[in-house]
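Just one chain follows, in the form predicted on its own, and it is written as structure tokens.
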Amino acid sequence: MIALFLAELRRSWIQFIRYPLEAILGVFISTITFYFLFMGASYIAGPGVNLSDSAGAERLDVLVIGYVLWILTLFVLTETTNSLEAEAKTGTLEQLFLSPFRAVTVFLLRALAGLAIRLILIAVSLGLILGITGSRLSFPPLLLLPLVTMLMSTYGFAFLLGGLLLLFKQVRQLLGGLQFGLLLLIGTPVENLAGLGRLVALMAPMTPSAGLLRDLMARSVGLDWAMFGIALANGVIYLGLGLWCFSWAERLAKQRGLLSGY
């Protein structure tokens, strides 16, 4: 397992240094996109809104966190599906399923290896965004806990899409349609909801973890351990569901002979 992870990490690093312009443009585009989003939100809010007071600063911090988490989520989803789609297009998908390791293990470690590099780029984008907006976020060590639970549910969702790709070969339209839904899901402070809306939000993927990250980083509130338990259960359920769906789709694809075609 360690050797496989190191091999995938080396593969990701080779691809990264081979196409450095792609990474630089990714950082530039994500930063510029947020800048226009920030300017648009400021224009809509009007000149009477003061982002320097406590309420305005909190709204700005929430916006920054939601946007960065959205970028991270999109990377996880596209990395897994793009890897599967590329293997299918080149006709090498079947070779991965014949390796000594299970296919779900290969793609999971590949995604984690890519994440290790992508987090550096996201950190650069976050630094640029903080410099542009003047936002001041907190980075307590405990934020790693809800970040891990959020990644768990995100990877579960990614493998769910990966299972669909094994069967249908193309999920680009579905992924494109989900992008804006994810932005609304992650960027909206649903932790302020009550009643049935709050219950639905807690059951949605990634939402409890995103709320905890907003509390820790934007509001400087300590970690709510009860809510963290809900976020952990959310991550475990969605990760388990995604891996199970991927394994089920793998068996079905083998029965139908879909792995060898491209």
Second form
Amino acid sequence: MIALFLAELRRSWIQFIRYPLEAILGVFISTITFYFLFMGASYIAGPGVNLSDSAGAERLDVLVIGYVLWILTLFVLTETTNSLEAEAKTGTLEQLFLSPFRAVTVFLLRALAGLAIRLILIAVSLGLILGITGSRLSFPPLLLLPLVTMLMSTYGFAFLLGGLLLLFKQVRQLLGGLQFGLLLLIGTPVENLAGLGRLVALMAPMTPSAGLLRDLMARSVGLDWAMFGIALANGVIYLGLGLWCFSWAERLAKQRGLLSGY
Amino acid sequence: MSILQVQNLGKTYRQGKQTIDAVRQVSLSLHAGEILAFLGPNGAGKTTTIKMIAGLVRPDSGQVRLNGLDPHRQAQALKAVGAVLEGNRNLYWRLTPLENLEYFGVLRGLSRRVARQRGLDWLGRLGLEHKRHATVQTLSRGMQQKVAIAVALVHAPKLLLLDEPTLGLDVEATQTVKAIVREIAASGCAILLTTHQLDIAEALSDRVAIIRAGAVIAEQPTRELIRQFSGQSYRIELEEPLPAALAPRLAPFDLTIADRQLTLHRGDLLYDLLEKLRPLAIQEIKKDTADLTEIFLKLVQEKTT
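Alternative state: the form predicted in complex with its partner chain, after the form predicted on its own:
What follows is the entire complex, opening with the chain shown before.
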């Protein structure tokens, strides 16, 4: 299992660095896009928002975190679906199912390996964004915990989409619409909600983890362990659901002879 | 020793309200070192059968045993199989041949060290050492196919599934792939080969199975099948035209005579005829032998009508 993870890590890394210009362009585009988004947001908010006072700075930091998380989740979802589609076209997808490792294990290890690369990209992008906007986020080690739960539900979603891709081949349109849905999931201020709205937000994928990350990184509030418990349960449930759906889709695809023929 | 056992395999697909019997009651077996040519027209059920053997398509009925294990229930069974499937090259195009061999070796259960060593061995055997640092996308189609075959064999499987391995290759690359297939079989690996190039099937296979409309309509050792479909006649070519005086003495032999060429329709009379021809110089004696293309067309068309 470890050998396979290292092989996946090596494969992902080689594919990433073989065309360095492509990688650099990816970081550049995401950073520039954010910069314009940020400028646009400041313009729409008008001169009433003062970014030099503490409330304004907090709002800016929340915006930065929201955007970075949005990039990360988008990366995860598009990477999973794009690579599945590309592999189906080049014939390597069927080869992955010819392994004595279960397909879901191969794809999970592959996801973890891909994540390591993605995190490097995100770190570079985040560094650039902080440099451009002057935002000063804090990075307490505890933030890794909600980050992991956030990624668990994101990968749950990615596996769900991967399963759909195995069966229906075309999920690009779905992914396009999902981008805005992700903004809503990540941006919903679960930490400020009450009543039914809070309950719904706590059950939504990624939302509780995103709230915890905002607290930790932008507001320098300590980790709310009860909230983390909820975020963890949320991550476990969505990841489990995604993996189950993927395995179910694999069985159905084999039943219907759909693993190839894109 | 039987590496592959397929019994009564069946698969039906549904398209709307229509059902299509893709594979019906297919049974096959394959022993170590044996090459089985699995032939049939397009849409006959070859690829579906191969994918059911590889665990990629689940059969509706029947069973597959790879080295005694069921690939649909026991993932370890897949260690015994390697496959080069139709169409694409089954490789990561941004990786080099050695990187592909290493990755797929680990994916099939080898350690990285062993996968790398075997990868290097294969590149040497295939004459691709000089391309070990080139990405797959820069290789010729023939080289890509060689790498794909090596990738399918890096974990030393007992069964190799080859779906159209020479499709789109030039003459030289085709000859190389044929030589590799022979070499692999000689090392004890069983090979299930599908191809539309029947001369290749004839040259390589020990046995032939012909499938049509999802059912196997013939399965026999290649030589036996060819013998069965070959006539009993012999063609005898003389160095000089047959002397006219000799013709009456040959009347009982039911011969067709055309200048220097005699066709004997009863093979059992060959030696009697040769006695009568003595001392005429004979250039060639050839038995009328069918080829696999004729046999294939005959069988497939016969069953159609």
